[in-house]
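Next up is one chain by itself, shown in C-alpha cells, the form predicted alone.
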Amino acid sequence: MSKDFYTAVKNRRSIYTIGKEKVVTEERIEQVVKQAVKHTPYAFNATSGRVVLLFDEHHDKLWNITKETLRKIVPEADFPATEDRINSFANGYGTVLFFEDQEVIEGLQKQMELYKDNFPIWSEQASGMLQFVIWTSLELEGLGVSLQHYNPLIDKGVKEKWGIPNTWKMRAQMPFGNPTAPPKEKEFSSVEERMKVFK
C-alpha cells in the first residue's frame, strides 16, 4: 500500500487495541527498522541511537517483566487497571526497544567540549525522530502502534535479559501488531495558536 508522506503523517496514532495476527512478515518489519535506523538523522552524525527488536516469545516476556516489575511498586487496589493496560501491550506480537549508547555521547562530549551540554539534548532529539520514522513506516505496513515509556523502571530486567550494553540508556517501548479496533477520534488544539508566520 502507498500512501505519501502527509498521508503517513496525519495517519499515525496510538493504536492501543491490537492482536497477534501477523499482517507483514517480521523480514519486512526488521527491514522497515533497519532503514529507520540508517537514515534517521543526528547532530554531527552521532548515531548514537540503538533500537532491539522483539518477537514473540521475546515480546511475551519484556510485557511480562513489565507487569511484575510495576505489580511490586503499584498498589494491590490498582494494580488490576495496570494489568490490563499491560496485557494490551502484550496482545500485540512485537515491540521495538529503543536505546541512547551514552558511550557515543560520552565521546563526542570530550572531542567537542564547546558543544558538550548540547549532545545529551541532541541525542534525545535525534531518538525522538527515530521513534516518529519508525512508529510511521509501522503504520504504513498496516500495524497498530503506540509509544510507552516504562523506563527507568524496567531497564535492570530488560538488560539482564537480553544482555543489553550498560551503556545504552533505554528512551521508549513501541508494541505493535495487528489493530483491532479503530483509534478515537483526536482532538486538535488550534494550530494558528501554535504557530506563528512572518513574510
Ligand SMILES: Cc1cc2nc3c(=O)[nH]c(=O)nc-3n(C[C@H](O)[C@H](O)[C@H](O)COP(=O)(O)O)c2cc1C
Second form
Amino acid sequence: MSKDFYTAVKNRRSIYTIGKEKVVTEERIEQVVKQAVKHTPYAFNATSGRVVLLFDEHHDKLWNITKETLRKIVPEADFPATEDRINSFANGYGTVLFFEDQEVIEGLQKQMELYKDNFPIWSEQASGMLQFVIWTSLELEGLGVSLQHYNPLIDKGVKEKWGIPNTWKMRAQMPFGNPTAPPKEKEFSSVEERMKVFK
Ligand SMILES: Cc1cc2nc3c(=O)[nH]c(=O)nc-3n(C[C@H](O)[C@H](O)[C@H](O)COP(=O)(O)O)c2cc1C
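If the structure you just shared is the form predicted alone, then what does the corresponding form predicted in complex with this ligand look like?
Below, the chain from earlier opens the complete complex, with every other chain and molecule after it.
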C-alpha cells in the first residue's frame, strides 16, 4: 500500500472495531515496526524505546491477562462494560507493547547531571513519537489500530508471561486487526486558535 505521509497522518484514527482477518502478513507488520524502532529519534540518540510485538495466541493472552486483572478490581456491576471493551481489543490479532528502558535513562542521568530532570521527560516524548510512527504505519498498511493504557495494572502479568526485563517500564498497548467499521466522526478544535504564525 502506498500513500503519502500527509494522507497517512490524516487517516490515522482510533479504530475500536477490529477483527482477526489477516489483511497484512506478520512479516510485513514486523518490518514496519522494526523500521519505526530504528528510525524514530530519541534525545541524545538514547534509544531507550523497547517494543514487544504479540500475534495471535500471544495477543489473546495479553487481553486475557488484562481482563483477569481488571476482574479483580472493577466493581462487579461495572465489569460487563469493561469486559466488552477488553473483548473489542482481543477481537484483533496483534498488539504492540511499548516500554522505556529505565536503565538507559538512569545511565544518562548519571552521565549528564545537567539534564538529569529532562531525561525521563524526553523518554516519554520519544516514546510518544515511536507510538505515533507505529500507529500511522499500521494504518498505512490497512490495519485498524488504537492506543491503550492498562499499565501499570498489567505490568506484573506481562513481565512474567513474556520474561520482560525488570528495567523495561511499560508505557502503552496498541491493539490492531482488520478494521470492521469506520471510526466515529471526529470534532476538530480551531487550528487558528492553537497556532500562531509570524511572517
Ligand atoms: C497520548 C495518548 C493517550 C491515549 N490514551 C488512550 C487510551 O488509553 N485509551 C483509548 O481508547 N484511547 C486513547 N487515546 C486515543 C485518543 O483518545 C484519540 O487519539 C483522540 O480522541 C483522537 O481520536 P483519533 O485517534 O481517532 O484521531 C490516546 C491518545 C493519545 C495521543
